[in-house]
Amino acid sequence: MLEKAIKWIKTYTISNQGVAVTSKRQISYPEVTGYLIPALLSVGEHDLARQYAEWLVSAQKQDGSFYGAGDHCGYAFDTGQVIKGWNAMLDRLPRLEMPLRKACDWIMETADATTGRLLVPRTNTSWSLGRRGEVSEGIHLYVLPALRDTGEILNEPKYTRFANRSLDYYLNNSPLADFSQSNAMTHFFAYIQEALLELGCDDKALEGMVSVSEYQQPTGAIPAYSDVPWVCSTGMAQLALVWYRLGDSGRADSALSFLEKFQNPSGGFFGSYGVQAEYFPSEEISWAPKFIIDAIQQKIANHFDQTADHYRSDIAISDGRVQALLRHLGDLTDKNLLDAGCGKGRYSIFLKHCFPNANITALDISLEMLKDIPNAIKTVHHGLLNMPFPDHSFDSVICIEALEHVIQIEQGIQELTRVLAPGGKLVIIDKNHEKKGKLGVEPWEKWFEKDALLQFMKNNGLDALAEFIGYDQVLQPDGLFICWWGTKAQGASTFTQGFRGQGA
């Protein structure tokens, strides 16, 4: 589902610009292009994210704002989504700082200085819902986390102060948690709930999700409005994302399972489905894939948070995987090592015991997993496809039974290689595709063909080899586990410059 969504985004990206509005409306959409950037970074699509960020610079109005697709009027909501994307790219594209400041300043200058209320489109224009009135102003909450982030990134307190003032305004003046309102379409309602979580208003978001949960059907479907029989695809994905973030995987899984049946062969989704559906019912919309990516990424993270107790933090020296590490890494004294996708850190812990002076960093998508790792090892809560480290940061990188959970394998190899110093060593240990079925796996899990993964490593400038190894009490290799190891060429090119740290 996720890989197909990425495929749709690539297909409907306009050359050297951003993503199209819909499958039938082939003009670039600044709002969606902006908030797709962090999603693209999270799945390793760094070049596309860069293209989007650079096109948005050229698309910015002189006053700093951004317009709706095909429109010429600046909108606070759309501008906020570009800010979100630029924040994620600023460490790689420092020249974004000036347009980023212009965008933030425009939002503040056009807002009510006293209350923090953001600029609203004229009645009966772009926010009109016909007989249902206007889109809730509460969706402007979805702008405020980006403003707060910019304030922190640029050390600009005025943005943070304004975001806090604006939050107070909407909390006190907008109905945010009642799904029964006539203008509360799931798409808009979920913007509000996700923003409330990002702004630290968890109780209010929970109240809103309790309100919408009353309308979820046994099939997992949630009506687009409380009083209609049809569903909004994006709204379904967004609500699943919020439920995952609140830890309600049951409702989230149910919503995604319902939605998965409607994904088109292209990887896209029509805007709505069902009797009398009226929200882009025959066009694939560009904002649906963004929230599919976010929801499934959160689903995977939740899985590991919820199953952390099933994993061990120790491993025997006799284990074939440990022996392979010792054999291929060599002396780690005073070396910098990254354990990418570390789980509970049992390999980091073992190597730190063997080499007390090694500088070991353990990275994982699950915060619960990282809680068991000793303080002597630095922990980083982050995904593997967009790691927050500069190029060439580590003398050695290990990735053990973690690549199998990465959505895009080639991008994963590229990212592991990017953070490896020239002359450094990469060791990957994972399962053999030929043995798939021997163990139970999650739907997203991948096992690997030995030669195919070896070729990926060679394509990324590694002098690589592979061998079958033992594991647990299996001392003689039985073909289940493979160890791939390689050394990065001294003159290997750098794939991207700077950090990859602000993705989702």
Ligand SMILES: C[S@@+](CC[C@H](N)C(=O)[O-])C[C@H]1O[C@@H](n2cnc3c(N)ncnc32)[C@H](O)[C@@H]1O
The other form holds:
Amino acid sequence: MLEKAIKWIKTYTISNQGVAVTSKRQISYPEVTGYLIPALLSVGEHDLARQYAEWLVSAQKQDGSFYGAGDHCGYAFDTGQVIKGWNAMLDRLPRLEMPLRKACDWIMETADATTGRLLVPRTNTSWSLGRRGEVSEGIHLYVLPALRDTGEILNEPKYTRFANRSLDYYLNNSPLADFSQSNAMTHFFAYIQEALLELGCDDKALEGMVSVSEYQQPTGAIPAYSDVPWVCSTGMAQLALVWYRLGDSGRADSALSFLEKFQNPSGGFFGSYGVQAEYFPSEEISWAPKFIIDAIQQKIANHFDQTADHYRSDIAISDGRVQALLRHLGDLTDKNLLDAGCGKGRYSIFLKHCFPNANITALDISLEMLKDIPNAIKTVHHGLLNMPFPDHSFDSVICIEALEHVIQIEQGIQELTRVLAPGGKLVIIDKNHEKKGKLGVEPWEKWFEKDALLQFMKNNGLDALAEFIGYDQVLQPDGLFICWWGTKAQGASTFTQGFRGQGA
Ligand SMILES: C[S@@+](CC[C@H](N)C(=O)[O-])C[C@H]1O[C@@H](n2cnc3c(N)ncnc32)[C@H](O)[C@@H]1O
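Complement to the form predicted on its own: the form predicted together with the named molecule:
Up next: the whole complex, starting with the chain shown before.
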């Protein structure tokens, strides 16, 4: 579902601009283009994210705001979503700082100075829900994490203070957690719940999710409003995302499996399905794929959080995978090594034991996996398709039985290579596609053809080789595990120039 969603986004990206509003309305849409940026980065689509961020600079109104899909008014909601995208790209595109400040300043200047209530759109705009009134102002909460993040990134406390004041306003003045209200459509209601989580109001979000849970059908479906028989596609994906983030994988899985059946061959989703469906029922909407990406990434992280107990933090020196590492990495004394998708850190711990002066960083998408890794190893909670390290940060990078879970494999290799210093070694250990069926696998898991992965590595400027290796008690290679290793050419170009994040 995730790869198809990405395919849809690419198909409906306007040349050198942003994403279209819908499959039938092919003009670039600032709001969705903005919040797609972090989603695209999280799946390794760096070039597209950059294109979007750059196009948004040219689309910004003189006053700093962004317009909606149907008019040219400046909207706080839409502007906030662009801020989200620019925050995520600022490391790579420092020139976004000025437009970013302008956008944040516009939100603050047009808000109520005393309460922090954001600019309310005029009636008869796209906020109208016909007989149901208007979209809840509570969705403005979905702007505040972006402002708060900008405050932190730019070290500008006025944005953070404003976000906190505005949060208080909405907590006290907007009904946020009652799904039975007539204007509470899943799409908008889920914006509010996700924002509450991001703003640290977990109890309130939980209250909201309990309220909507009552309406979930045994099929997984959740009606778009509490009193209709039809469902809203993006609302379902958004609610799944919030349930995953709250650790309720059961409800989330069931919502996503229900939704999966409706994905069109294009990878897109109509806005709604079912009897009397009235939310873009015959147009594929650009905001559904965004939340499909977020929900599936969260599903995978949750899976590892919930199964962390099954993984080991130690490994025998006789294990064929350890032997392969020792063979290909050489002496790590005073070297920087990254263990990407480290799990409980069994390889990092082993290597630190062998080379106490090595600087080892262990990165994983699952916080639960990282929590017991010893302090001598630096841990980073992050996905490996968009790592928070500058280009060329590490002398060696290892990735063991993790690439098989990242879905976007070529982007994974590109990112692992990006953070590798010229002359540095990348070692990947994973399973052989030809042996699939030998072990139980997760539905998203991919095993690799030896030569195909080797070619990806070569395409990324690595001088690479591969060999079959042993594992566990299997001392002689039996074809299940493959080790690929490659050296990055001296003077190799970087893939995302200008990354100025914190060093490892
Ligand atoms: C099978 S475990 C292997 C862990 C470790 N490398 C080992 O061999 O013990 C896979 C690990 O990859 C992590 N992972 C999955 N997708 C990831 C992603 N996109 N970015 C970073 N880590 C990821 C999981 O959380 C999990 O800890």
